[in-house]
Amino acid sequence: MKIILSLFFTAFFLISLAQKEVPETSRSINNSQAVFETDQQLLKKFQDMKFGMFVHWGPVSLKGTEIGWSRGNQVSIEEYDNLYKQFNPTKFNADEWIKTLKDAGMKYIVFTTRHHDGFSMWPTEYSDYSIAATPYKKDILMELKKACDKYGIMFGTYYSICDWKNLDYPLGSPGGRTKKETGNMEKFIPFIKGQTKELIEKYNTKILWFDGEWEAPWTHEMGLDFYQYLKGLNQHILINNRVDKGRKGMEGITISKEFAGDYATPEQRVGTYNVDAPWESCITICKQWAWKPNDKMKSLEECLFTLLKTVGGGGNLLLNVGPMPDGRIEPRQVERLKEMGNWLKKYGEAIYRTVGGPYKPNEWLASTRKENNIYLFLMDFKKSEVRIPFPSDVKIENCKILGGEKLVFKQTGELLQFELPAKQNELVTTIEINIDGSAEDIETINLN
């Protein structure tokens, strides 16, 4: 009996120890059911990419109104829900899309598979309200996946947790402000689990980008369970923080162990400086997420400065385009993306595989660092001399225009000074500073 008891307690101790052991490389969330882990290798790869394309598209592009939000508002529910019968994007070419993305210097895509309006942009087994019911019929999602594989682009998918059309989801249009008598989350959850299982197993999505979690029917407990379910299907995927209730408004970038999610997603603004937690700002190239005729488009300066401030603050930029009803990305948007790509071809080494900082971005300066290099981005800088704080115990070995001439610099105490060349025609002057030591060890520097 003593031997049996001894074996029992030994086994109990080993099981308890195994349950407590979590790899040091994983950020984890614990609850009574499971240990949730982030694939740190995949997360690092994602963070090194820095720049991706967001795509909001669907039958609503026929009206030129906002996806999801215009249902029951600008467009009657009956008309909105029947737009799919006319949706026939015969000029859609997945290869052209992904080639445009690659030429823009983007490294990954997040495509909207189902927005709040409930329309599925792939032939799902769980709904008749999908691309398979349109005149077009073809599997757009699979074509995009194959094109991503061809060009070496990471494939990701957006999926809305809320569904204002589905009778089992308790809230409806406009904007989730109405209630359905048929609402039943116990019936609805198997539906979203089934659809996202398709995205993982059939399309091998590497990113699941959720939205719609702010509505009351979705609870923290549901978020934890959903995250566990998805990671159980494939632990080597990334899931944003909107799978759970951890988001605080549109700006927050804190990742908490209390809530599920591998990275944070501030919206329509550059996230707050944070080089310790992974985050990604999603921002539109025009005003509207979905395509709108003659929508005001951001200038090259706005797009480029947004990228620099985002990367300089420690985040990724997910820049959204809204394709037209015929399946093409609007030519003027393609041209803007090409301009971004041309800049990145010259200065990409200061963007990709870098860490934000050490300077907190402001209106005229952002910075990144990699190994023994610090890169400064002077945005619309009109002065001939740069004067910035710099640690006195860090030795500067060289200072130059990235890819160009050396600069004469002076390091006095906590101050760094250098003169700029007389003619600077570009929107951004990019400076490379080489130091003796690791640039990533420098503490954050605040600019006045």
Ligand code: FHN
Second form
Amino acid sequence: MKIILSLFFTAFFLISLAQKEVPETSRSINNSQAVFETDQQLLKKFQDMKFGMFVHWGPVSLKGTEIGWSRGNQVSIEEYDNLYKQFNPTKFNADEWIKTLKDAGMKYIVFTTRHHDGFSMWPTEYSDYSIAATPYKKDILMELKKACDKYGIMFGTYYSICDWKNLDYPLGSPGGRTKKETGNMEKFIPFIKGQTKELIEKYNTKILWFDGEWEAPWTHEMGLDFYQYLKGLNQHILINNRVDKGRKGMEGITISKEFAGDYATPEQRVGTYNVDAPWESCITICKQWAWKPNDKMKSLEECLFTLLKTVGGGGNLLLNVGPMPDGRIEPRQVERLKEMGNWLKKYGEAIYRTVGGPYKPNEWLASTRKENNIYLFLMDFKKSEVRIPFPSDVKIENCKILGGEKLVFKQTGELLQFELPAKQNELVTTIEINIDGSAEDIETINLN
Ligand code: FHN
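Could you drop in the structure for the form predicted together with this ligand? We only have the form predicted alone so far.
Following is the full complex, with the preceding chain placed first.
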């Protein structure tokens, strides 16, 4: 009996040693001193960038099914959780990815470090279920971070609050619809705090893009505490509104003082016009977030018009690619991104560092503005004449095709009209209007 007891205590002692010390729960910040400040300079830099690359990637790319959601659905949990043993993306080249990103005219990246499936794409000290356990072994996240530093790209990281594999998280696959008896948020929260501390301190992420906050185990109080904890580690990072419970569904466009988060994150749609608060639409270039063979890919027109309506509405566009199991971004997706970049090389001055409006975007017109310039984007516009409302108290000095010929215009009362030269052979006709005064002072104009 004594031998059994001593073996038990020895085993218990060894197991407790093996578990990495997790950080203290967040510093007990009195809510009256709640750290809610957003680094406004960093936020402005982020908003000026307008266009970023979202990347959803993990061992699930071996199956070509959706990351997280296919676990316990199209793919058995047993098979899904063992995919990492075959994950060996030998063709992954961080420099190539970031060059593709730059060629697309994108200025920042948000990379899935850990999705709802619980797999960590970096050699975290808090879990054995990570890239370190794969045949590939190498630190993909550090390679990406270094490539971003090399090419001047803002480095951001996606991190799922929910974890359908981790025994301490109360809900499981499929899709969070099962309950784990082992669930214990008191143990799970130090785990996510430890991992996100690594992303901040070891990888210097500038964006913490949270997700998976909608499930019941995560509460508003946890969201506030987590935001304060993270900002306590580094004030100079941006944290999206999915750290807390304030998202308001897929269309949520506003941020409030009640819920933590520095910007709003509408999903798979162009956010509603809002030039008074920071927001970013995240949208897939195909249908699926993670790679899917022969998935339907958006046309250049759809991608470009989505960018113009998003930026014209006051937001950023985070356009998602899903890399293949060998580590490459699919060549056809690279080509589409390059086409976007070619357009931005010609007309990017009308996108970057602008403010949305003054026209609320509709199906054929989006607009941006900067200093004394208003830019109009005529999308798939078939007519030869443009007639739009324009404030009578704002004097137009010049009107031209951006990068091209001057246009003869007429400003009578509240009406602006001008003829377009012979059929433009581009998807978008971009017009520059120079006014006397600041374009940002113009009230929003509703066209329909
Ligand atoms: O469930 C995830 C989904 O897989 C994907 O990551 C998107 C991207 O924002 N977010 C969640 C759905 O809202």
